[in-house]
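First comes one chain, alone, set out as structure tokens in the form predicted on its own.
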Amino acid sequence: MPEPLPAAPLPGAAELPALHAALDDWFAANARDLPWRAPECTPWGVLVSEVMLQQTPVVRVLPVWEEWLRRWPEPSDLAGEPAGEAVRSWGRLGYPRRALRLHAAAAAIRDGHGGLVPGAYAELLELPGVGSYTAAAVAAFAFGRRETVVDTNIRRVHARLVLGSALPSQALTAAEMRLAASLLPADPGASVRWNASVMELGATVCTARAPKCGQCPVRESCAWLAAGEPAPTYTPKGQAWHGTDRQVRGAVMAVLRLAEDPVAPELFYRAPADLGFEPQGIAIPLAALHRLNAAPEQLERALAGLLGDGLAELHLGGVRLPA
């Protein structure tokens, strides 16, 4: 295991309202347009960016965050729909159990808070499924707050830029959160400011594999160019798909989306013609799972797992999205 990220020295005071302005000026010339970035944006279109963007590229999020948007504009929207229709317009993003969290949040939201999306951290924090980095991120975004926002991009910029590091450590430090309070502007909305353009460096120019040091705006106080580029000191594990209980769950759930009815268990295991039938509606995805060759073992896991997670539901003898 590599040794933990020492503490870092902070920048001194002359230095930091220099890189603020610095990353200011570079985010209004080169910010993505993101439409949750939008002023007309609601705090509701935020809390839902924010937690389909855990884990998953922007542009596999826009259209469904926009679909989502267009379906269930208000938290109390999607809040009055089955549980199972967020699963299933949840699409093919991934983790879906975060869409079965958004549809906890959103009745919460509408049972304790009158349907508005709460502004405060604390409160933000009592959702279901709503974590510190979001809490953080949407009372930031959504309401103007001064909070300390922390996400993959903002750690690595961090330690690139005072630590020296190529990588941050593998987990979340408490050093890390101190060095993000520090470099944190005091008034909130260059706070604000603040969180979103070096989010927004890390996503775009300090990437984790290959930084573009040449079109950064804080390259010439950046600690780990000054010390010669050195390497990690662990390399990152990406997550393994193809064959993994991951990919079968993927493709089970992706017949339940469309299905407009009970599946019966028996068709995951055995191809439909086999059965003597053809299914309505969920042939390509059920073909597309049997062209894994899953092991029936395997799929008893990826069932029960499903069911166990609240993400699918039993019901007149078939496995359905849950009501």
Contents of the next structure:
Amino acid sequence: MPEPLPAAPLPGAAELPALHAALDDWFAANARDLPWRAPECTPWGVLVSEVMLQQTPVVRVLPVWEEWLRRWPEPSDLAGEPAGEAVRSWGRLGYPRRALRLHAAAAAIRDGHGGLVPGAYAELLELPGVGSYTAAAVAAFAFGRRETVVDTNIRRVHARLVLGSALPSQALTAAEMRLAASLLPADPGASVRWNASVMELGATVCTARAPKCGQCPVRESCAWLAAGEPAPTYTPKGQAWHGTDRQVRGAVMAVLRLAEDPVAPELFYRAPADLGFEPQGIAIPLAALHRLNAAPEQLERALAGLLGDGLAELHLGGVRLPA
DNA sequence: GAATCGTGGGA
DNA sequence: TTCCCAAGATT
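Output the structure of the form predicted in complex with the DNA; the preceding block shows the form predicted on its own.
Then the entire complex follows, led off by the chain already shown.
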């Protein structure tokens, strides 16, 4: 299939070194001091950070990551615990399936890789919860490999800087991957710094809303600024939340995370006050769940979904986190 | 390709 | 208050 030509000429071989140098200098002076970027951070620490950072802001990941690495310094440490411990210690990071998959990845690393996080993209990609972005990111940032790392930040920077668009396309395309590959420095060390600096630029300066173009080290090269900051050609559709099954799932998960013992499913369908619970412990998330006023069918779907995903399991008539 | 999957903070 | 969206993966 023929693809449309880029809206702006791509940076040529003559311009790329200057672009690389500009972002290299900017990153050296402005990079955030994040623990998973420290030289002593292990590949396991990098992998945990990358999974936690999927769709979750840095500030919320930081304390949970610290606790995970303190408690489970190596993959085998996590693999030796029940999966439910991973889900519980995930706290309120969201998308708790990630905790389950990270636990499964730890077991795969212990059983299939001698307990060491693999450094090859193809091997990383085989791990549960690791997709194309995370595999490339771990290979690059933990092992210094030359990989084409493409996340939402990098896509947005490329869209503006090179293509002159306000936002990247709604779905990642093969053309974007080729563009990213064409911009990557040949030297492995330089490529790692480039990936990290473009991502950092997108996260802190070239943001989705209200970009700080005045602070941008490559604003003179930006196709979007040159084009007069054209508006997006589409409006992203928001994610519904209130009244959805997802909201109910989240509320049920909050109960299970706090429960010491299996929770009788009937409790999900009644107000804690009617059950004679004091407003403490498990009664707090139960009350929050009840306030959602979810239809019984909705609660059934949420529970069935959690059981199907392995985020909950039945045990002696109750529901609990997976063993 | 589109839908699904949490959560909380900032604009 | 409401809306947006943040280092995606999976089906």
